[in-house]
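A single chain, nothing else alongside it, follows as structure tokens in the form predicted alone.
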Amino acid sequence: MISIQCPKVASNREMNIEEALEIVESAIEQGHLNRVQEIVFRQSWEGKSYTEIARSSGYEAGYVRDAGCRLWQVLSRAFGKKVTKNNLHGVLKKEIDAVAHATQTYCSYAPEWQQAQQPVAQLMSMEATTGQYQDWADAVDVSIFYNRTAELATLQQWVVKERCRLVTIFGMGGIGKTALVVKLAQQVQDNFQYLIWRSLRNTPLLKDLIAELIQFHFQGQHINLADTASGRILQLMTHLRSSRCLLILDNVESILQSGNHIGCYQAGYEDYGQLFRCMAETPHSSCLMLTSREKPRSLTAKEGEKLPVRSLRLAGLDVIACREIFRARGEFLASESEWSILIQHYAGNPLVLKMVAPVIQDFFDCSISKFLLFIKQNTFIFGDIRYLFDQQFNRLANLEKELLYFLAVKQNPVPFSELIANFAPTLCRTDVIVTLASLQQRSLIEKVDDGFTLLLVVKRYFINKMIEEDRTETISQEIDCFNEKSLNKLI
């Protein structure tokens, strides 16, 4: 771990316009001024009147005046004090003085800024040279990483350029969420003064987790922690405002309920929802990243393309990346079409393909053709893959399971109207819609033009479950149809 040296902030000289603009854009919620706001800010800084600004910019004077009024309101909220055209210089000078004082006072661990907004960008740019604190805990090794170029670019845009407060990466088990976020964190780490990785797999209580995070922030110094989870959340938020931190929580599904629709917290873990809401709704300079098989329900309504809360549903790898997984184990025999069939069958899931590769190698002489023939004639699911899907199955609500059983034995996509007709006699339409939405967010069903369907590997899993549960009368004919037609159509 590298020690942070105390940065020197020059506060006894006149700020230039670029420094002033950098302070403003680091403090406001949207992270940048729009074109008209920047014109008004720059020329107001130079002492020009609204009439002069309108004349030089080509806008009407009334429009410039209105834009200025809105700008001063934005800055007043950002700095927690009234900002006007006339006191602009004085307010920003006080802000940089406050940062300089806080930096000298707390330079043993990090520059502090006691305002409720983002710290000065000039200070944040020093982090790469002054040092960083990082705790990767049990983050996985990604020295071998397959593709995901587009996803990494999107996440980097959200986290670094757009400074999103909370980002969720969700998808089915084995799809590569954890590896993707580790790779991203490695790429963006220089933009953060603190980087902390924690897994929720062992379901830590929020009070204990926050205590650990705050102690890490202060590097072993004695801190008086609040007694309640709510109090500790407020303490944590103070630190996340004062320093730019990347906090990653892996396996968030561990604190969510099983046997229910997605997103409900387990008893005793509801305060995580309060933390996530604070991270999403409160202005701060940090970023919380979550990985999960399902999204916490409270976050969905806060997401948007132009909002500081985003989510990315992670799909399978493409054919080229999937072939690299097999190539790492040796040479496999297959035509281009056979590669496509295999990868489509397992939805490009990297963990599942890593499980399949040694089976093909050991029992089918590295011949993908022989393996496809075998799975065409059998609904058998290999043990490791079965265990992976069992984990997902055990999280489902009863209605979700029934709907998946229904879809599993259907050869073609099932229209919404047919699902309603089948389930509505005993359930209201709202229940069916909520269940479909829940299954989509679990990445277990797909919406296509003709209706809803399952991936082939998911179909196989649920047919096996139905055989175990002795639902043979329901599925005997459908299984024959599935075996003879589904894979034949692909092969």
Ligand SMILES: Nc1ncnc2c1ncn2[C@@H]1O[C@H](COP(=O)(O)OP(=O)(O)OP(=O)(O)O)[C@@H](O)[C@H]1O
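Take the two forms, find the largest set of C-alpha atoms that superpose within 1.5 Å, and that set is the rigid core. Because the structure is a prediction, the values reported are computed rather than measured. Residue numbers count along the first chain shown, from 1. What changes on going to the form predicted in complex with this ligand:
Superposition of the core reveals a Cα shift of 2 Å or more for K81 between the two forms. With the core held fixed, F389 shows a CA shift below 2 Å between the two forms. In this overlay on the rigid core, W72 has a C-alpha that sits 2 Å or more away from its partner position between the two forms.
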Given for the second form:
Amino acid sequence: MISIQCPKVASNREMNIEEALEIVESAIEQGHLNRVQEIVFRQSWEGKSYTEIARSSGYEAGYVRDAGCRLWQVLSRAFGKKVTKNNLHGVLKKEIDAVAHATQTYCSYAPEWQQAQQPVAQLMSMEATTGQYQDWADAVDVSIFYNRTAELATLQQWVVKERCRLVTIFGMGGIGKTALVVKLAQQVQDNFQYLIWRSLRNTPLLKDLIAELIQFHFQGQHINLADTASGRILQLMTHLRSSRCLLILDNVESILQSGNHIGCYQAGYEDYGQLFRCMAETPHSSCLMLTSREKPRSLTAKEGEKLPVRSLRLAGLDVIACREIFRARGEFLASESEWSILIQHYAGNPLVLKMVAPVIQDFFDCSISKFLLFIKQNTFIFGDIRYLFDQQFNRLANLEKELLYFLAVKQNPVPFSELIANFAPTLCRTDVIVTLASLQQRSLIEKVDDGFTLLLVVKRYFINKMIEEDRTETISQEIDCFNEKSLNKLI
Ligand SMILES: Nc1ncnc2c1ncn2[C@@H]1O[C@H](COP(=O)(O)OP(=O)(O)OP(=O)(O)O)[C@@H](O)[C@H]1O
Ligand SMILES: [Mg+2]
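For comparison with the form predicted alone, provide the form predicted in complex with this ligand.
Complete assembly follows, chain above in first position.
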């Protein structure tokens, strides 16, 4: 058993780093952090990323990251709960609150020597009344996070003020869904007794996922779990009614079908639809947040401005935030308008911009204008960006692909009537409408005043695909004479 010394921190003010370090060193078995652990702890406390810590300390980034992982494991063992870079402040604040609370009540009847020996396990059992349980699993580090003020305000309003039961954040790969939800969860965590984060990337069966959630809720007590997924959903709902929980499921697209129109569950995962339905339709005091590249189809009909089910389609970052992403890598040369063109070209997608920035540094002397000239003259698309779009392309239905190829070669937005005229002879009107809606929900096409169009980076990707698949005939039909120059006009 270990005991925590309680530094004199009034629980209503921010704890400083020295106090935090004192708590940590009194809790861990070895009694003190080694040099690199202390550096990682101090700078993580200040919200620095591993890269920044590596830069300022002179250690290799990989070494710092490994030291960080080991440190969080040591702290998790010491505090009996998962400690990560993200929840460090929260865990220590709760620890100090629990110790302060225990010391006050304990003082009234315990001899002085026992006060210093209050075991962590005993203090933690008070958490159910004084604090919260959190499991962030492998949620990402968001110590570098720009803007999204409006989106965070909207989500706070929905989750905290209006107590929405189910909120979905959807948008194209890399647009920042996960980062946004981690940030939001950090901001709203105090409003919930339980917070649990899970990624569906490895497609867990619902039965197993719920078993984990219920086990977490009961903190290791023995529970008789129902045999079926439906039975377990009912058991879970009982807990979600009795406590206010924030449950976050990331990467929901992993359990959805590919090769079909958007939003159908994969075989064997249909019961997730039942869970989402229960969360949306039955009264409870918790909130389920989903992030997905594709919106599960069953949810759309349940959403509404006045209903407890909402969704937010996440667009790219604004120019200022995007420029910060570049600034974090170093100095780049560009005029205001070049910045705008670059960022518009990549739809403000932070992941794509993070992939582009090192290319501009390494091959274009940090000059955005040289890079823009290059992409104007070449249809080439970088490996990592290509991989990101390949993932989305491989999930499309055939009709969706055909429609995207059709739109990719058009220089101007295509009116709905033209799409119908082109596709309706062989397809029924409804199929065209359903396909357009599906593509909009995948964030691959945009509706503008005079029709439908592709984001520039998506257009570039599809033109590349067409060249590879030797569909240049389709392109040349659209342009009088197909040559390098006319193709460049398109992208
Ligand atoms: N507001 C932001 N400020 C700075 N960086 C950001 C921001 N949002 C996202 N990023 C960075 O962009 C990258 C992609 O973000 P994220 O993983 O959240 O995207 P995603 O939409 O969840 O992607 P996927 O569909 O692949 O799950 C990450 O490296 C993340 O740190
Ligand atoms: Mg994500």
